[in-house]
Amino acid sequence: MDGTEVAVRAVESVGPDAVALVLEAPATFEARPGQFVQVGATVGGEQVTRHYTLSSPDAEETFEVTVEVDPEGSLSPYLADLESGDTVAVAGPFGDAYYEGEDGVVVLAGGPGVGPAVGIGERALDENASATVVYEDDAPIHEERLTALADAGATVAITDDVSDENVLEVLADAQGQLFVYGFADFLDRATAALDAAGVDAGDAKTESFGPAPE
């Protein structure tokens, strides 16, 4: 299996059917919030890999990915059952939609896109940049970190409809580099919401997680 074997440091519940997997960073590993890695393991005698986006603000000694657990999935239930000291294989990082020290960030996240959203938001505030996070989900996760972001000065809007009028007002007032993370249908809805708010999405950094699971 491709990748470097790394130790699991922690597996923490972050909401309904979701865990944060904290992994030891490989030597020479350099990743920015918003990039993704390939995580692999041998499950039932078969090698299985999936891609997960970083949800930590940095990756200096450890880094975190957020895993939505599908009970019928081939890898996510296995990852959710891991304990500190277990190992997985990690390759990467990959992707171009990541934080690069911009003066402000505006992150639109759908479903598991909240992982990179909280990581980017935290990193931006750490570097004295402004942060706006708009998160669409009917069963939100990472609520503690989202609350902490708001308490630290970020603008945070949690909604079940990214086109809601209140959300459009937030987007119209927000300033900074645009990021959009989520399944393909969310990216379409987010782009439409930005257009409705009068925001040019032409320079947005986007990462599609592919078709939404049925």
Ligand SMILES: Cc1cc2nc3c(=O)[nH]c(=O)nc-3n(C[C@H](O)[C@H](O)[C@H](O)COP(=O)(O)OP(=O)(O)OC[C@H]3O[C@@H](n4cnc5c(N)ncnc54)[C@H](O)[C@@H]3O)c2cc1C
Given for the second form:
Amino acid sequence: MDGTEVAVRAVESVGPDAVALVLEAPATFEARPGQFVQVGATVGGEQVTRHYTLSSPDAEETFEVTVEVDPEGSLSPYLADLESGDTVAVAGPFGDAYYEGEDGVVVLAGGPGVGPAVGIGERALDENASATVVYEDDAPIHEERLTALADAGATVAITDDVSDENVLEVLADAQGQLFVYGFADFLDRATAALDAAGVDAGDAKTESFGPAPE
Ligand SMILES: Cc1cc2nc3c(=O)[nH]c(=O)nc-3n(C[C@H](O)[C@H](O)[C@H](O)COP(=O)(O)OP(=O)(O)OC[C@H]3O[C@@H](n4cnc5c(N)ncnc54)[C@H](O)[C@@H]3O)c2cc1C
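To complete the pair, please output the form predicted in complex with this ligand; the form predicted alone was given just before.
After this comes the whole thing, all chains and molecules, with the earlier chain placed first.
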């Protein structure tokens, strides 16, 4: 792949089957929370590349991606087993669904979409903007950072159903730029929830992680 070899600085568990991978930022790398990179490595003799979204509030010197591990997958288990000092190839950043200094953010995240949700939420609070995070997962991750966001003044709703009535109330009250991140089936559920809450999803910044794994 076209890309830069960068060092792994840390691999930390952030919940069941999920790691935060901290990577050295390539020279002249300018990325915003919500953008994604292509990560490549040689696994079992074959070059494998996959996309991962920034989960850190910035990308100065280092940046972080959050990887949900699919035990049947090619790259995610390999990434979870890396250690500080190993290297991977990185290309990017890519994507235009990122935080651009808006006064308020409302991030809907499904599964590994919680990565950009925490990164954007933290960056927004750093810039004195308001932040609402709605996160759907059967086995939530990043609980420490979500709790810290709530303690710092963000509205955080964690649910196993984005169309739950309590979530719809949060969405109806929330103010700010909409962001939606997750696999395609979550994007459909999030759009339906916004519709049910009477929120216009027309200008939402959305990134699909592709078809949901089986
Ligand atoms: C823009 C974008 C951003 C993303 N951001 C993130 C992120 O921040 N965090 C994150 O965790 N993920 C993210 N993803 C998803 C990520 O890129 C990978 O798809 C994911 O990590 C799985 O990769 P893998 O190599 O581990 O699994 P894969 O090898 O791709 O396999 C995934 C699943 O499909 C099954 N499978 C593979 N091939 C077949 C086949 N031929 N037939 C049937 N089943 C098959 C496997 O058994 C496995 O269960 C993003 C994707 C995109 C497109």
